[in-house]
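Have a look below at one chain only, the form predicted alone, in structure tokens format.
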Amino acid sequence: MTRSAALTLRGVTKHFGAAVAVDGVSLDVAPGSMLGLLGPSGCGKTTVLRAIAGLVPVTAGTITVDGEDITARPPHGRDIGLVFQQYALFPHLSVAANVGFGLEMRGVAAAERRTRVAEALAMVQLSGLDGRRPRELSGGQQQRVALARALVIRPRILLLDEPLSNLDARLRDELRVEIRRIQQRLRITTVFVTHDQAEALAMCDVVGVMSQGRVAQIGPPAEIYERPVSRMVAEFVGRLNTWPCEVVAPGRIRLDGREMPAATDGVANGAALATIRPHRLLLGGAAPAGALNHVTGQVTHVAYVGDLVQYHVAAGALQLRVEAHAARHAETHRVGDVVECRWWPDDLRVFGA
């Protein structure tokens, strides 16, 4: 239904008066792939998206699609589809008229318009609802209409601005799968803005984590999650244990009075911060080969959260959060149990203090 495109940003900067919203962002989106821009509120991710769409002029830098510089083009001349968080549907128009609005503005003939609207509605599983008004639809259906409206113009680039944030958890899960399925089927180059780490990691080929107007790290989801380059990225993407430590040599730290191996990755000797994901801690059982690090502590809290069991363990000055799969035959522990926590040295990542 659409031709794919490659998107490139070079040094994109946006000032609002004295405030710097976006500060020299450079990135490439491969043809047919989905880039997720992830970060806390105010980090600049939505401003980047709006700059790509042409809704805000950039202060500096360039934006190109398929090698064509579109930096100065108006929004209607960029061949870009945009799906907003708030749906932005016309309440007085039918579903079909909402979806076909962009085609009508482009002068597409009525017969072709009807065909393309029907195709787009079928793609988002809304066939037969073309005569309804937005108020007669659920939130999930309205967001599907907004997606169909963006896709029906056959854009070179699809931009998604937190499109799932207004939906309940079940609908978010359903539409997450649906949007990814459609994006992969069409091979349409897509930028997805979200503050939800699970959405970004689950849906996107590449994730860029933004902080204070800059891209703090960009890479495949597994790399972002397992090998964060900074404390900010590590803490924002996923749950994390953090403990003060001292780097005593390359690959070795002193933690709570004990010296042990860790992934120091060039951090200088001296005060630092040791971090590890809760699911990388192993509670009880036989020590697997290579799991050299271990501490003994007491379980102080247990929480069952469906597919996971979360434990809090006090081990000397260390407070550990541990996550284990809630498998039928998995070993379980109670408050007061004395347990041993083990982990692989490479999972203990260290950042400068």
Contents of the next structure:
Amino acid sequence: MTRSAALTLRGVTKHFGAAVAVDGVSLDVAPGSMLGLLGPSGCGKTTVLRAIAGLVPVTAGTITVDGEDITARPPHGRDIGLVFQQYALFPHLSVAANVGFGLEMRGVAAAERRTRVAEALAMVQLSGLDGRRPRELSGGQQQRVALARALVIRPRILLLDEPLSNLDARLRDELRVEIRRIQQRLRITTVFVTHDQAEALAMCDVVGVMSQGRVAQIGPPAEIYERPVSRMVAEFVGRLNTWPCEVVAPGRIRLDGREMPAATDGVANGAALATIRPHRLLLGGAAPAGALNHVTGQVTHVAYVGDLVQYHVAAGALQLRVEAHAARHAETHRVGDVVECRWWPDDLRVFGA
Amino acid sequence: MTVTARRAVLLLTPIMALIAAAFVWPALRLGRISLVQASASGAMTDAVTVANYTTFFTEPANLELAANSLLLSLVVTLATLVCAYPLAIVLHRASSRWQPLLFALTISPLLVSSVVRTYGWMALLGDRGPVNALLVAAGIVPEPVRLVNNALGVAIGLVEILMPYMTLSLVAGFGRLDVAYEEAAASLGAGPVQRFRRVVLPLTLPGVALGCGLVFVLTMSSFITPKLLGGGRVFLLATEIYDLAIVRLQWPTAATLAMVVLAVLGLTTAWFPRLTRRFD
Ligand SMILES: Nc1ncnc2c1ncn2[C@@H]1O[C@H](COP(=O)(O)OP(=O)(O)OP(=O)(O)O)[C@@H](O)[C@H]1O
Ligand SMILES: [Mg+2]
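Moving from the form predicted alone, what structure would you give for the form predicted together with its partner chain?
Starting with the chain above, the whole complex follows.
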């Protein structure tokens, strides 16, 4: 069984020449938990992972594992497994030799190596492919070999850099579940980098949203999704309606000429942005009594996307995007219908403009 | 014939014609001459014989020539590999901004004829040349050492002359080498030595085979540099062929030696690529 380790970053900073790739990142990953690092392209996710793995020297800051400072240690002395975005399987070695590489480096005897490689391949459901070369495998199989190769050494920390981004949707869903299952079974402290917010929210115990080299917010998935600290985070982790408004008093805003309650959370009086997620807008009869705010508008567009129906509703100067579950008996609306749209005031979150 | 096959034939025709006219035909002629019986006066007769070959293989001096040539070629090939390999790694890893300049520098020696460079080496390596002066001044040797007019001088000259060929071949064969593999190996616990042995070296073997094959062949067939830097004291198959054909006018014997060299080179070129296929 893997011993679970705690990973801590304090003020980790990386400059490439004049460019700042990572700017004072501090994080804690509890033993055995999985942190999802989320953020737009170029925000520094890969650089953070590479710094933890020791592949890029940091400009400033410290990285500790179980309280032990490893900032200056070379990568081969860190005992940290890394799954590269592009797999990086050794092309000249068989699947078994790839998976066994780390064990060989640790001086594990051939017999034990064989059993552990077989175990690792069974764990990622690739038994029987031992003799193949990486180029004879599909993308998903290569991905799993890379995972087995990192897991078999039972590293203290596992780092995954967008490991699912090159796969089709179905395989991605499958592997997502598989990775999470393995991670939880081995209780291995993991950092999972992705730019797919659904992936991060669904898989991870804690999610960190990065922006321009900094951590904008870090917390449990529900907190990130429901109580984003900035418009950037809110937009990044899910679809969003954004309307200009004016804060008139704490907890009260003027939106399209009407005053109403909203979650202003300390935003100063004056121009601001009101945001609400499309599925928190309730149309017509779907809204229970007590959902206070409401506007009336006309449906201008309907898109049926299987499990969801997306509506565009024009209400005065406001353009509303609404999502409703396509349940069997749900009320449906057509283009041109006049509908009442309601929401709970605290779902309308206000950020400074 | 499929369209692609027809196109391939069409594309290959010019070079095939050139090779047939400039290489295959002369080689066949050479083979024919090697089977000619020379009269006592040295004049060629019409009689066909394998006597030239039996003489070659039974004459100890000839076998020594062959051994000299093979040994020199192996040593030069290895030395060139050792000198060029780090350079090739640097070239392979250089950013796209510096690469063109570095490539230009690598091949710039080819702008000067190898004859001129050989004379340069004769001056540098002579008893009173700067290399010896430096060695003596530094106290490494008490008196000047023999660096020319022997096999060492020939080897030094050939290594330098053949470096660009080796370097370019290595880089051409480094296509599969990617730092990501080295990083992966490091994250799996491999130190610098293990990374080189288990990852870098196997991935660069195609380049090594290409470069070694080329340099071996070029060394085997070089005769100007061995003649000049060897000072007439280094005897190789290639220099002997030159003497026999140009100075002593014993064409059948020269042709026989040439055929032997051709066979060795043929075997080398066939064998070197197999070295890498093992790792594919
Ligand atoms: N070796 C390098 N030299 C110079 N700049 C670099 C280097 N590596 C990364 N950067 C820069 O640092 C910033 C962060 O890069 P990083 O690869 O960490 O982003 P990322 O969040 O992983 O993006 P993506 O989602 O596209 O993979 C980028 O602006 C990038 O251009
Ligand atoms: Mg990245």
